[in-house]
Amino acid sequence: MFEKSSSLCMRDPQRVQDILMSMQKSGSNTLQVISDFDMTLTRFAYEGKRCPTCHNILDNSKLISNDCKEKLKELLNTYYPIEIDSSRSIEEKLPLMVEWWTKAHDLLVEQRIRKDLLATVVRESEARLREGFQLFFNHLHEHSIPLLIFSAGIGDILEEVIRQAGVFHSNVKVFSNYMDFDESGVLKAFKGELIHIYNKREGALLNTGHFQELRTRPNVLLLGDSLGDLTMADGVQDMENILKIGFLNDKVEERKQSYLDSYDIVLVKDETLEVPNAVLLYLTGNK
(Lines of atoms letter the chains of each structure in order from A and count residues from 1; the text may use other names and numbers.)
(Lines give C-alpha, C1' and ligand atoms only; values in the text may rest on other atoms or scores of the structure.)
(Ligands and ions follow the chains in the order given, each with its own letter.)
Protein backbone atom coordinates (compact mmCIF):
# COMPACT_ATOMS: atom_id res chain seq x y z
CA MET A 1 0.00 0.00 0.00
CA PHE A 2 2.80 2.44 0.83
CA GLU A 3 5.47 3.11 -1.73
CA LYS A 4 8.86 2.27 -0.22
CA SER A 5 9.98 5.62 1.02
CA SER A 6 13.00 6.69 3.03
CA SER A 7 10.84 9.13 5.01
CA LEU A 8 8.37 6.50 6.27
CA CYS A 9 9.19 4.67 9.53
CA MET A 10 7.09 2.22 11.54
CA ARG A 11 7.94 0.50 14.79
CA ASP A 12 5.38 -2.25 14.18
CA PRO A 13 4.29 -2.57 10.51
CA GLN A 14 2.12 -5.61 11.27
CA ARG A 15 0.10 -3.65 13.83
CA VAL A 16 -0.40 -0.83 11.32
CA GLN A 17 -1.66 -3.35 8.77
CA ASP A 18 -4.06 -4.89 11.30
CA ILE A 19 -5.49 -1.49 12.25
CA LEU A 20 -5.92 -0.52 8.59
CA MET A 21 -7.66 -3.77 7.73
CA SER A 22 -10.00 -3.46 10.70
CA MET A 23 -10.82 0.15 9.80
CA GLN A 24 -11.41 -0.67 6.16
CA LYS A 25 -13.74 -3.51 7.08
CA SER A 26 -15.84 -1.11 9.18
CA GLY A 27 -16.37 1.17 6.19
CA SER A 28 -15.59 4.84 5.60
CA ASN A 29 -18.85 5.93 7.26
CA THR A 30 -17.27 4.92 10.61
CA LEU A 31 -14.21 7.12 10.06
CA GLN A 32 -13.28 10.58 11.33
CA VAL A 33 -10.02 12.43 10.85
CA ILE A 34 -8.53 14.51 13.68
CA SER A 35 -5.57 16.67 12.78
CA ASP A 36 -3.26 19.37 13.99
CA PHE A 37 -2.75 22.26 11.55
CA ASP A 38 0.62 24.06 11.69
CA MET A 39 3.43 21.87 10.30
CA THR A 40 0.98 18.97 9.96
CA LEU A 41 -1.44 20.09 7.26
CA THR A 42 0.89 22.95 6.37
CA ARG A 43 4.47 22.57 5.19
CA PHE A 44 7.38 22.88 7.57
CA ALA A 45 9.69 24.17 4.84
CA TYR A 46 9.64 24.99 1.15
CA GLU A 47 12.73 25.22 -1.05
CA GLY A 48 14.96 25.15 2.03
CA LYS A 49 13.12 27.94 3.82
CA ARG A 50 10.92 27.58 6.92
CA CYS A 51 7.23 28.13 6.25
CA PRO A 52 5.21 30.27 8.66
CA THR A 53 2.75 28.98 11.26
CA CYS A 54 -0.56 30.81 11.81
CA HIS A 55 1.12 32.96 14.46
CA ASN A 56 4.13 33.62 12.19
CA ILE A 57 1.84 34.83 9.39
CA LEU A 58 0.74 37.63 11.70
CA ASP A 59 4.13 38.12 13.34
CA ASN A 60 5.80 38.65 9.96
CA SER A 61 3.07 40.89 8.56
CA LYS A 62 2.83 44.63 8.11
CA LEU A 63 0.09 44.71 10.78
CA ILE A 64 2.74 44.29 13.47
CA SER A 65 5.20 47.02 14.49
CA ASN A 66 8.93 46.30 14.38
CA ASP A 67 9.11 46.65 18.15
CA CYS A 68 6.40 44.00 18.57
CA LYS A 69 8.12 41.74 16.02
CA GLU A 70 11.30 41.88 18.09
CA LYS A 71 9.42 40.99 21.28
CA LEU A 72 7.64 38.07 19.59
CA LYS A 73 10.96 36.83 18.24
CA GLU A 74 12.47 36.93 21.72
CA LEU A 75 9.54 34.85 22.99
CA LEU A 76 10.05 32.32 20.19
CA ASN A 77 13.78 32.05 20.88
CA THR A 78 13.07 31.55 24.58
CA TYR A 79 10.18 29.09 24.44
CA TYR A 80 10.47 27.08 21.20
CA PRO A 81 13.62 25.24 22.38
CA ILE A 82 11.68 24.30 25.54
CA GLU A 83 8.72 23.05 23.46
CA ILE A 84 10.87 20.60 21.49
CA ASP A 85 13.26 19.65 24.31
CA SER A 86 12.87 15.88 24.64
CA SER A 87 14.61 15.86 28.04
CA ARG A 88 11.80 17.85 29.71
CA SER A 89 8.48 16.37 30.79
CA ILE A 90 5.18 17.71 29.52
CA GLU A 91 4.28 18.70 33.11
CA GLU A 92 7.39 20.84 33.23
CA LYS A 93 6.68 22.43 29.84
CA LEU A 94 3.01 23.12 30.46
CA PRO A 95 3.16 26.36 32.49
CA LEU A 96 5.90 27.67 30.20
CA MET A 97 3.78 27.07 27.08
CA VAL A 98 0.84 28.89 28.68
CA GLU A 99 3.19 31.74 29.54
CA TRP A 100 4.46 31.91 25.93
CA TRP A 101 1.02 31.91 24.27
CA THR A 102 -0.42 34.39 26.79
CA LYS A 103 2.44 36.85 26.33
CA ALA A 104 2.23 36.51 22.53
CA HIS A 105 -1.54 37.09 22.52
CA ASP A 106 -1.17 40.14 24.78
CA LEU A 107 1.38 41.61 22.38
CA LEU A 108 -0.94 41.01 19.41
CA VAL A 109 -3.88 42.67 21.17
CA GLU A 110 -1.73 45.78 21.74
CA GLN A 111 -1.28 46.02 17.95
CA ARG A 112 -4.98 46.80 17.37
CA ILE A 113 -5.14 44.41 14.40
CA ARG A 114 -7.98 45.02 11.95
CA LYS A 115 -10.17 42.10 10.94
CA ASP A 116 -10.59 43.29 7.35
CA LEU A 117 -6.83 43.05 6.74
CA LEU A 118 -6.40 39.39 7.74
CA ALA A 119 -7.21 37.99 4.28
CA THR A 120 -4.55 40.19 2.68
CA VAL A 121 -1.96 39.18 5.26
CA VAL A 122 -2.60 35.49 4.55
CA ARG A 123 -2.50 36.08 0.78
CA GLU A 124 0.86 37.83 1.05
CA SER A 125 2.35 35.21 3.38
CA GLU A 126 4.42 32.17 2.49
CA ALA A 127 2.09 29.73 4.21
CA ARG A 128 1.57 26.56 2.19
CA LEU A 129 -0.53 23.50 2.73
CA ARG A 130 1.36 20.25 2.15
CA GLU A 131 1.58 18.83 -1.33
CA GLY A 132 -1.47 16.67 -2.02
CA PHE A 133 -3.78 18.83 0.11
CA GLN A 134 -6.47 19.06 -2.60
CA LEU A 135 -6.90 15.29 -2.70
CA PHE A 136 -6.88 15.13 1.11
CA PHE A 137 -9.54 17.79 1.73
CA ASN A 138 -11.68 17.04 -1.33
CA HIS A 139 -11.70 13.27 -0.80
CA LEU A 140 -12.80 13.64 2.83
CA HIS A 141 -15.57 15.99 1.71
CA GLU A 142 -16.74 13.74 -1.13
CA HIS A 143 -17.01 10.82 1.29
CA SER A 144 -18.65 12.97 4.02
CA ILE A 145 -15.84 12.11 6.46
CA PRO A 146 -15.55 14.74 9.25
CA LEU A 147 -12.20 16.53 9.56
CA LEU A 148 -11.63 18.03 13.01
CA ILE A 149 -8.68 20.39 13.22
CA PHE A 150 -7.26 21.15 16.68
CA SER A 151 -4.77 24.00 16.58
CA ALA A 152 -2.81 26.04 19.08
CA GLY A 153 -2.59 28.62 16.30
CA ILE A 154 -5.04 31.40 15.46
CA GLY A 155 -8.36 30.11 14.15
CA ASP A 156 -9.15 33.19 12.05
CA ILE A 157 -5.83 32.87 10.16
CA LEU A 158 -6.07 29.08 9.89
CA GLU A 159 -9.55 29.27 8.33
CA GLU A 160 -8.35 31.92 5.90
CA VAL A 161 -5.44 29.71 4.76
CA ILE A 162 -7.86 26.84 4.01
CA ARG A 163 -10.41 29.18 2.43
CA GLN A 164 -7.84 30.73 0.11
CA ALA A 165 -6.69 27.24 -0.91
CA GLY A 166 -10.28 26.54 -1.92
CA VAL A 167 -10.75 23.55 0.41
CA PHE A 168 -12.74 24.89 3.37
CA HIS A 169 -15.58 22.40 2.97
CA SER A 170 -18.63 21.85 5.16
CA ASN A 171 -17.13 18.73 6.81
CA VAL A 172 -14.28 20.75 8.38
CA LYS A 173 -14.56 21.82 12.04
CA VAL A 174 -11.85 23.93 13.67
CA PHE A 175 -11.00 24.16 17.38
CA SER A 176 -8.46 26.92 17.89
CA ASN A 177 -7.74 30.33 19.43
CA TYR A 178 -10.14 32.82 17.87
CA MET A 179 -9.78 36.58 17.89
CA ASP A 180 -12.41 38.77 19.45
CA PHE A 181 -12.98 42.05 17.60
CA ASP A 182 -14.77 45.16 18.82
CA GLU A 183 -17.62 46.86 16.91
CA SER A 184 -15.17 48.65 14.65
CA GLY A 185 -13.42 45.38 13.71
CA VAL A 186 -10.29 45.88 15.84
CA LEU A 187 -8.77 43.03 17.87
CA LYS A 188 -9.55 43.49 21.56
CA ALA A 189 -8.88 40.01 22.99
CA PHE A 190 -8.82 36.30 22.30
CA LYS A 191 -11.98 34.28 22.95
CA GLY A 192 -12.43 31.50 25.49
CA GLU A 193 -9.90 29.12 26.92
CA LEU A 194 -6.36 29.23 25.57
CA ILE A 195 -5.51 26.25 23.38
CA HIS A 196 -1.79 25.52 23.36
CA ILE A 197 0.32 22.61 22.23
CA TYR A 198 -0.14 20.54 25.39
CA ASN A 199 -3.79 21.01 26.30
CA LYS A 200 -5.46 19.78 23.16
CA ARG A 201 -6.80 16.95 25.26
CA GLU A 202 -8.81 19.44 27.30
CA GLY A 203 -9.97 21.03 24.07
CA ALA A 204 -11.06 17.60 22.90
CA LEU A 205 -12.88 16.86 26.14
CA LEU A 206 -14.51 20.30 26.32
CA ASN A 207 -15.87 19.76 22.85
CA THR A 208 -17.38 16.35 23.53
CA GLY A 209 -20.67 17.81 22.28
CA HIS A 210 -19.15 17.80 18.83
CA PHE A 211 -17.87 14.31 19.39
CA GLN A 212 -21.35 13.15 20.44
CA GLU A 213 -22.64 13.53 16.91
CA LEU A 214 -19.60 11.51 15.79
CA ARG A 215 -20.32 8.54 18.07
CA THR A 216 -21.18 6.47 15.03
CA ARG A 217 -17.60 7.07 13.85
CA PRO A 218 -15.43 5.04 16.24
CA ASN A 219 -12.46 4.83 13.85
CA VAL A 220 -9.97 7.69 13.96
CA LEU A 221 -7.12 8.73 11.70
CA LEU A 222 -4.99 11.15 13.74
CA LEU A 223 -2.35 13.44 12.22
CA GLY A 224 0.10 15.50 14.25
CA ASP A 225 3.65 16.80 14.40
CA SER A 226 4.23 16.93 18.14
CA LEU A 227 3.79 14.56 21.06
CA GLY A 228 1.20 17.01 22.42
CA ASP A 229 -1.03 16.16 19.44
CA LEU A 230 -1.48 12.56 20.58
CA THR A 231 -4.26 13.51 23.01
CA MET A 232 -6.47 15.25 20.41
CA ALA A 233 -8.73 12.19 20.13
CA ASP A 234 -9.33 11.90 23.89
CA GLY A 235 -12.92 13.14 23.51
CA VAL A 236 -13.84 10.26 21.21
CA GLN A 237 -16.02 7.77 23.09
CA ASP A 238 -16.21 4.05 22.31
CA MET A 239 -13.22 4.29 20.02
CA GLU A 240 -12.52 1.09 18.12
CA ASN A 241 -9.37 1.87 16.14
CA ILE A 242 -6.97 4.78 15.95
CA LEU A 243 -4.13 5.10 13.48
CA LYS A 244 -1.66 7.84 14.43
CA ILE A 245 0.53 9.43 11.77
CA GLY A 246 3.25 11.78 13.00
CA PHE A 247 5.28 14.27 10.97
CA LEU A 248 8.80 14.57 12.36
CA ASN A 249 9.99 17.82 10.84
CA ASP A 250 12.81 19.00 13.04
CA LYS A 251 15.56 17.74 15.40
CA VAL A 252 15.12 14.31 13.85
CA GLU A 253 17.83 12.28 15.53
CA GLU A 254 17.05 13.24 19.11
CA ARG A 255 13.27 12.91 18.70
CA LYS A 256 12.89 9.96 16.36
CA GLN A 257 12.67 7.27 19.01
CA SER A 258 10.01 9.03 21.06
CA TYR A 259 7.96 9.54 17.87
CA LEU A 260 8.31 5.88 16.90
CA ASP A 261 7.20 4.92 20.41
CA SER A 262 4.13 7.16 20.18
CA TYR A 263 2.97 7.27 16.55
CA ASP A 264 2.11 4.21 14.42
CA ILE A 265 3.62 5.80 11.31
CA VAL A 266 6.35 8.46 11.45
CA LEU A 267 7.10 10.60 8.39
CA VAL A 268 10.56 12.11 8.56
CA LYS A 269 11.03 15.43 6.77
CA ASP A 270 8.18 14.59 4.40
CA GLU A 271 6.49 17.74 3.05
CA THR A 272 3.60 15.89 1.40
CA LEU A 273 0.30 14.30 2.39
CA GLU A 274 1.07 11.25 0.24
CA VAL A 275 0.91 8.73 3.09
CA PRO A 276 -2.31 10.08 4.68
CA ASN A 277 -3.82 10.19 1.18
CA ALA A 278 -2.80 6.58 0.51
CA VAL A 279 -4.45 5.60 3.82
CA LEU A 280 -7.64 7.49 2.94
CA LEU A 281 -7.86 5.96 -0.51
CA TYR A 282 -7.42 2.51 1.00
CA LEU A 283 -10.03 3.12 3.71
CA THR A 284 -12.59 4.43 1.21
CA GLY A 285 -12.07 1.52 -1.13
CA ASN A 286 -10.11 3.40 -3.83
CA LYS A 287 -7.11 1.11 -3.66
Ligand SMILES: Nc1ccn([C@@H]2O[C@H](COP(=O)(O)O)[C@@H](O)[C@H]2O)c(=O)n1
Contents of the next structure:
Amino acid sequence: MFEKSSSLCMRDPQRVQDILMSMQKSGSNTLQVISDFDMTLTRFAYEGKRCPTCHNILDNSKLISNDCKEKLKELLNTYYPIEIDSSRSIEEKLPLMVEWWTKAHDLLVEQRIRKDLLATVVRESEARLREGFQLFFNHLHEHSIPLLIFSAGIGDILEEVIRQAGVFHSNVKVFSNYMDFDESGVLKAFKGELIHIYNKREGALLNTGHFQELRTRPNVLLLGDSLGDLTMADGVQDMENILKIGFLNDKVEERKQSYLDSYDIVLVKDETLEVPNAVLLYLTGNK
Ligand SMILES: Nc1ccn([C@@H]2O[C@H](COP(=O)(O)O)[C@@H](O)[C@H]2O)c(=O)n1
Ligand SMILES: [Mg+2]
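Now show me the form predicted in complex with the ligand; what you just gave was the form predicted alone.
Full assembly next; the chain just shown is listed first.
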Protein backbone atom coordinates (compact mmCIF):
# COMPACT_ATOMS: atom_id res chain seq x y z
CA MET A 1 0.00 0.00 0.00
CA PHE A 2 2.94 2.38 0.50
CA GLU A 3 4.77 3.85 -2.47
CA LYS A 4 8.48 3.15 -2.17
CA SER A 5 9.87 6.10 -0.24
CA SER A 6 13.29 6.69 1.28
CA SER A 7 11.69 8.57 4.16
CA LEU A 8 9.52 5.67 5.36
CA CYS A 9 11.18 3.24 7.81
CA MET A 10 9.78 0.29 9.75
CA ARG A 11 11.53 -1.98 12.18
CA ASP A 12 8.99 -4.73 11.63
CA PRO A 13 6.97 -4.38 8.38
CA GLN A 14 5.13 -7.67 9.01
CA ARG A 15 3.83 -6.33 12.34
CA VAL A 16 2.61 -3.17 10.60
CA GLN A 17 0.82 -5.26 7.99
CA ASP A 18 -0.81 -7.43 10.66
CA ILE A 19 -2.03 -4.41 12.64
CA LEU A 20 -3.37 -2.75 9.49
CA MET A 21 -5.22 -5.88 8.40
CA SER A 22 -6.73 -6.37 11.83
CA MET A 23 -7.83 -2.74 11.99
CA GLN A 24 -9.31 -2.84 8.51
CA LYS A 25 -11.23 -6.00 9.33
CA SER A 26 -12.77 -4.34 12.40
CA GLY A 27 -14.13 -1.50 10.27
CA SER A 28 -13.72 2.27 10.40
CA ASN A 29 -16.51 2.58 12.98
CA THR A 30 -14.07 1.07 15.51
CA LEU A 31 -11.32 3.60 14.73
CA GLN A 32 -10.24 6.74 16.53
CA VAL A 33 -7.29 8.97 15.63
CA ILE A 34 -5.08 10.66 18.20
CA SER A 35 -2.58 13.17 16.91
CA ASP A 36 -0.03 15.57 18.27
CA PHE A 37 -0.14 19.03 16.68
CA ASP A 38 3.16 20.94 16.48
CA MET A 39 5.54 19.40 13.98
CA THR A 40 3.12 16.49 13.43
CA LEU A 41 0.09 18.08 11.80
CA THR A 42 2.13 21.21 11.11
CA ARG A 43 5.29 21.35 9.03
CA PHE A 44 8.71 21.35 10.63
CA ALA A 45 10.32 23.32 7.80
CA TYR A 46 9.35 25.08 4.59
CA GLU A 47 11.80 26.26 1.94
CA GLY A 48 14.70 25.59 4.28
CA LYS A 49 13.26 27.62 7.14
CA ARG A 50 11.86 26.29 10.44
CA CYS A 51 8.10 26.65 10.78
CA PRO A 52 6.65 27.97 14.04
CA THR A 53 5.05 25.98 16.83
CA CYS A 54 1.90 27.38 18.52
CA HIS A 55 4.15 29.04 21.10
CA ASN A 56 6.43 30.45 18.40
CA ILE A 57 3.43 31.96 16.57
CA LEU A 58 2.84 34.13 19.62
CA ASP A 59 6.51 34.57 20.53
CA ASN A 60 7.30 36.05 17.10
CA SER A 61 4.18 38.21 16.89
CA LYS A 62 3.57 41.92 17.23
CA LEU A 63 1.86 41.25 20.57
CA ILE A 64 5.23 40.61 22.24
CA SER A 65 7.73 43.31 23.14
CA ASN A 66 11.28 43.05 21.77
CA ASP A 67 12.67 42.53 25.24
CA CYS A 68 10.27 39.65 25.88
CA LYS A 69 11.00 38.17 22.42
CA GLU A 70 14.67 37.99 23.40
CA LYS A 71 13.86 36.21 26.64
CA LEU A 72 11.55 33.71 24.90
CA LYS A 73 14.21 33.03 22.29
CA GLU A 74 16.78 32.43 25.00
CA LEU A 75 14.42 29.91 26.60
CA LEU A 76 13.93 28.16 23.25
CA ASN A 77 17.69 28.02 22.65
CA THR A 78 18.24 26.57 26.12
CA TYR A 79 15.45 24.06 26.40
CA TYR A 80 14.69 22.83 22.87
CA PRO A 81 18.11 21.10 22.60
CA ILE A 82 17.27 19.38 25.91
CA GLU A 83 13.82 18.32 24.59
CA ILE A 84 15.42 16.46 21.68
CA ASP A 85 18.62 15.29 23.40
CA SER A 86 18.75 11.51 22.96
CA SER A 87 21.49 11.14 25.59
CA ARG A 88 19.19 12.27 28.44
CA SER A 89 16.38 10.19 29.91
CA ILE A 90 12.78 11.40 30.00
CA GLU A 91 13.00 11.46 33.83
CA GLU A 92 15.94 13.82 33.58
CA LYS A 93 14.19 16.05 31.03
CA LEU A 94 10.85 16.21 32.81
CA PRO A 95 11.55 18.95 35.42
CA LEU A 96 13.41 20.96 32.80
CA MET A 97 10.44 20.86 30.46
CA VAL A 98 8.13 22.03 33.28
CA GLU A 99 10.62 24.86 33.85
CA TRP A 100 10.56 25.84 30.15
CA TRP A 101 6.78 25.86 29.80
CA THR A 102 6.29 27.67 33.13
CA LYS A 103 8.83 30.40 32.39
CA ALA A 104 7.46 30.91 28.87
CA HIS A 105 3.85 31.08 30.06
CA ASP A 106 4.78 33.56 32.80
CA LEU A 107 6.45 35.78 30.21
CA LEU A 108 3.42 35.56 27.91
CA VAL A 109 1.09 36.53 30.75
CA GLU A 110 3.25 39.61 31.48
CA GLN A 111 2.59 40.77 27.90
CA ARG A 112 -1.13 41.34 28.56
CA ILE A 113 -2.07 39.59 25.29
CA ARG A 114 -5.54 40.43 23.94
CA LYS A 115 -7.84 37.60 22.94
CA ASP A 116 -9.34 39.58 20.05
CA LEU A 117 -5.92 39.84 18.37
CA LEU A 118 -5.12 36.12 18.28
CA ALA A 119 -6.84 35.50 14.94
CA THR A 120 -4.81 38.28 13.28
CA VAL A 121 -1.57 36.98 14.77
CA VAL A 122 -2.26 33.49 13.39
CA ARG A 123 -3.24 34.91 9.99
CA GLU A 124 0.01 36.88 9.83
CA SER A 125 2.16 33.94 11.00
CA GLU A 126 4.13 31.40 9.02
CA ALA A 127 2.26 28.45 10.50
CA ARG A 128 1.73 25.73 7.92
CA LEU A 129 -0.20 22.50 8.15
CA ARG A 130 1.48 19.59 6.39
CA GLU A 131 0.70 18.93 2.75
CA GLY A 132 -2.34 16.68 2.47
CA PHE A 133 -4.01 18.18 5.55
CA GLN A 134 -7.33 18.76 3.73
CA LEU A 135 -7.65 15.09 2.81
CA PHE A 136 -6.67 14.06 6.35
CA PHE A 137 -9.19 16.25 8.18
CA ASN A 138 -11.98 16.02 5.59
CA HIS A 139 -11.74 12.25 5.21
CA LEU A 140 -11.95 11.71 8.96
CA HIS A 141 -14.94 14.05 9.11
CA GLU A 142 -16.72 12.38 6.18
CA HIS A 143 -16.29 8.97 7.83
CA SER A 144 -17.29 10.29 11.29
CA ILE A 145 -13.97 9.16 12.77
CA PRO A 146 -13.11 11.10 15.93
CA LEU A 147 -9.84 13.02 15.84
CA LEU A 148 -8.27 14.00 19.14
CA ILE A 149 -5.54 16.62 18.77
CA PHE A 150 -3.40 16.35 21.89
CA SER A 151 -0.93 19.18 22.11
CA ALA A 152 1.48 20.68 24.59
CA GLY A 153 1.18 23.85 22.53
CA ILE A 154 -1.46 26.54 23.07
CA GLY A 155 -5.05 25.43 22.43
CA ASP A 156 -6.36 28.88 21.47
CA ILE A 157 -3.67 29.25 18.78
CA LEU A 158 -4.00 25.66 17.56
CA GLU A 159 -7.78 26.02 17.16
CA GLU A 160 -7.30 29.24 15.22
CA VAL A 161 -4.81 27.57 12.86
CA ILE A 162 -7.23 24.78 11.96
CA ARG A 163 -10.23 27.14 11.90
CA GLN A 164 -8.49 29.43 9.40
CA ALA A 165 -7.54 26.37 7.33
CA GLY A 166 -11.23 25.43 7.23
CA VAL A 167 -10.75 22.03 8.87
CA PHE A 168 -11.98 22.51 12.44
CA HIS A 169 -14.78 20.02 11.88
CA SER A 170 -17.26 18.69 14.45
CA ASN A 171 -15.33 15.39 14.87
CA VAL A 172 -12.24 17.24 16.19
CA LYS A 173 -11.55 17.52 19.89
CA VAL A 174 -8.53 19.30 21.38
CA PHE A 175 -6.61 18.65 24.61
CA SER A 176 -4.09 21.43 25.12
CA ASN A 177 -3.01 24.39 27.24
CA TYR A 178 -5.73 27.02 27.05
CA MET A 179 -5.39 30.69 27.87
CA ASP A 180 -7.45 32.27 30.61
CA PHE A 181 -8.58 35.83 29.87
CA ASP A 182 -9.94 38.41 32.29
CA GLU A 183 -13.29 40.15 31.74
CA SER A 184 -11.68 42.70 29.43
CA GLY A 185 -10.17 39.95 27.26
CA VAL A 186 -6.57 40.23 28.49
CA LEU A 187 -4.51 37.08 29.21
CA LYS A 188 -4.25 36.56 32.95
CA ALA A 189 -3.09 32.91 33.23
CA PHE A 190 -3.20 29.49 31.61
CA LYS A 191 -6.06 27.19 32.59
CA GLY A 192 -5.85 23.81 34.34
CA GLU A 193 -2.97 21.38 34.57
CA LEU A 194 0.03 22.19 32.41
CA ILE A 195 0.55 19.86 29.45
CA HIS A 196 4.18 19.62 28.39
CA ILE A 197 5.92 17.33 26.01
CA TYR A 198 6.52 14.51 28.51
CA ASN A 199 3.34 14.39 30.61
CA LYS A 200 0.74 13.52 27.98
CA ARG A 201 0.00 10.27 29.81
CA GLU A 202 -1.20 12.25 32.85
CA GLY A 203 -3.20 14.52 30.52
CA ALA A 204 -4.83 11.48 28.93
CA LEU A 205 -5.73 9.99 32.29
CA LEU A 206 -7.35 13.26 33.39
CA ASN A 207 -9.72 13.00 30.43
CA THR A 208 -11.21 9.57 31.00
CA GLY A 209 -14.67 10.89 30.04
CA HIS A 210 -13.56 11.43 26.44
CA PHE A 211 -12.14 7.92 26.12
CA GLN A 212 -15.20 6.47 27.84
CA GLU A 213 -17.38 8.07 25.14
CA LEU A 214 -15.19 6.41 22.51
CA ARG A 215 -15.13 2.97 24.14
CA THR A 216 -16.67 1.37 21.04
CA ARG A 217 -13.58 2.44 19.08
CA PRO A 218 -10.73 0.25 20.38
CA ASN A 219 -8.52 0.75 17.30
CA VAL A 220 -6.19 3.71 17.35
CA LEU A 221 -4.09 5.50 14.78
CA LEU A 222 -1.56 7.62 16.68
CA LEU A 223 0.55 10.35 15.08
CA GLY A 224 3.40 12.12 16.84
CA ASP A 225 6.82 13.65 16.45
CA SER A 226 8.22 13.18 19.95
CA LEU A 227 8.76 10.12 22.11
CA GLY A 228 6.51 11.95 24.59
CA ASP A 229 3.62 11.58 22.14
CA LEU A 230 3.63 7.81 22.54
CA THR A 231 1.61 8.06 25.75
CA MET A 232 -1.25 10.09 24.22
CA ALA A 233 -3.39 6.96 23.88
CA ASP A 234 -2.87 5.79 27.46
CA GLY A 235 -6.48 6.65 28.35
CA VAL A 236 -8.00 4.50 25.57
CA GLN A 237 -10.24 1.82 27.01
CA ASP A 238 -9.90 -1.84 26.04
CA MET A 239 -7.55 -1.03 23.19
CA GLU A 240 -7.37 -3.71 20.50
CA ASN A 241 -4.85 -2.33 18.02
CA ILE A 242 -2.69 0.73 17.84
CA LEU A 243 -0.64 1.85 14.87
CA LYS A 244 1.90 4.50 15.79
CA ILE A 245 3.32 6.77 13.09
CA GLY A 246 6.19 9.04 14.11
CA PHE A 247 7.63 12.00 12.25
CA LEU A 248 11.37 12.24 12.80
CA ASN A 249 12.11 15.84 11.89
CA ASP A 250 15.32 16.77 13.65
CA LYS A 251 18.56 15.15 14.85
CA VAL A 252 17.77 12.21 12.63
CA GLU A 253 20.87 10.06 13.01
CA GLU A 254 21.01 10.34 16.81
CA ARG A 255 17.33 9.55 17.29
CA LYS A 256 16.47 7.14 14.47
CA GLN A 257 16.97 3.93 16.44
CA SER A 258 14.86 5.05 19.39
CA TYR A 259 12.08 6.12 17.01
CA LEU A 260 12.24 2.79 15.19
CA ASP A 261 12.03 1.01 18.54
CA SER A 262 8.97 3.00 19.61
CA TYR A 263 6.95 3.89 16.50
CA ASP A 264 5.64 1.28 14.04
CA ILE A 265 6.27 3.58 11.09
CA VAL A 266 8.90 6.32 11.14
CA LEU A 267 8.77 9.12 8.57
CA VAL A 268 12.14 10.79 8.23
CA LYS A 269 12.08 14.43 7.16
CA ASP A 270 8.73 13.92 5.45
CA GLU A 271 6.77 17.19 5.42
CA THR A 272 3.57 15.60 4.14
CA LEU A 273 0.63 13.62 5.50
CA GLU A 274 0.82 11.21 2.56
CA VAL A 275 1.51 8.11 4.65
CA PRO A 276 -1.16 8.77 7.33
CA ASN A 277 -3.59 9.52 4.48
CA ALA A 278 -2.73 6.26 2.71
CA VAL A 279 -3.35 4.41 5.98
CA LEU A 280 -6.70 6.15 6.45
CA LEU A 281 -7.81 5.41 2.89
CA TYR A 282 -6.91 1.76 3.41
CA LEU A 283 -8.70 1.54 6.76
CA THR A 284 -11.84 3.16 5.38
CA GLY A 285 -11.92 0.91 2.35
CA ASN A 286 -11.11 3.61 -0.19
CA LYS A 287 -8.00 1.92 -1.55
N1 LIG B 1 7.74 27.70 25.15
C2 LIG B 1 7.64 26.67 24.30
C3 LIG B 1 7.31 25.40 24.74
C4 LIG B 1 7.22 24.38 23.81
N5 LIG B 1 7.44 24.63 22.51
C6 LIG B 1 7.31 23.54 21.52
O7 LIG B 1 5.96 23.15 21.46
C8 LIG B 1 5.87 21.79 21.08
C9 LIG B 1 4.77 21.13 21.86
O10 LIG B 1 3.56 21.05 21.18
P11 LIG B 1 3.00 19.65 20.60
O12 LIG B 1 1.77 20.04 19.81
O13 LIG B 1 4.05 19.07 19.72
O14 LIG B 1 2.66 18.78 21.76
C15 LIG B 1 7.21 21.14 21.41
O16 LIG B 1 7.75 20.51 20.29
C17 LIG B 1 8.09 22.29 21.86
O18 LIG B 1 9.33 22.31 21.18
C19 LIG B 1 7.75 25.89 22.09
O20 LIG B 1 7.93 26.10 20.86
N21 LIG B 1 7.86 26.90 23.00
MG1 LIG C 1 4.91 17.88 18.39
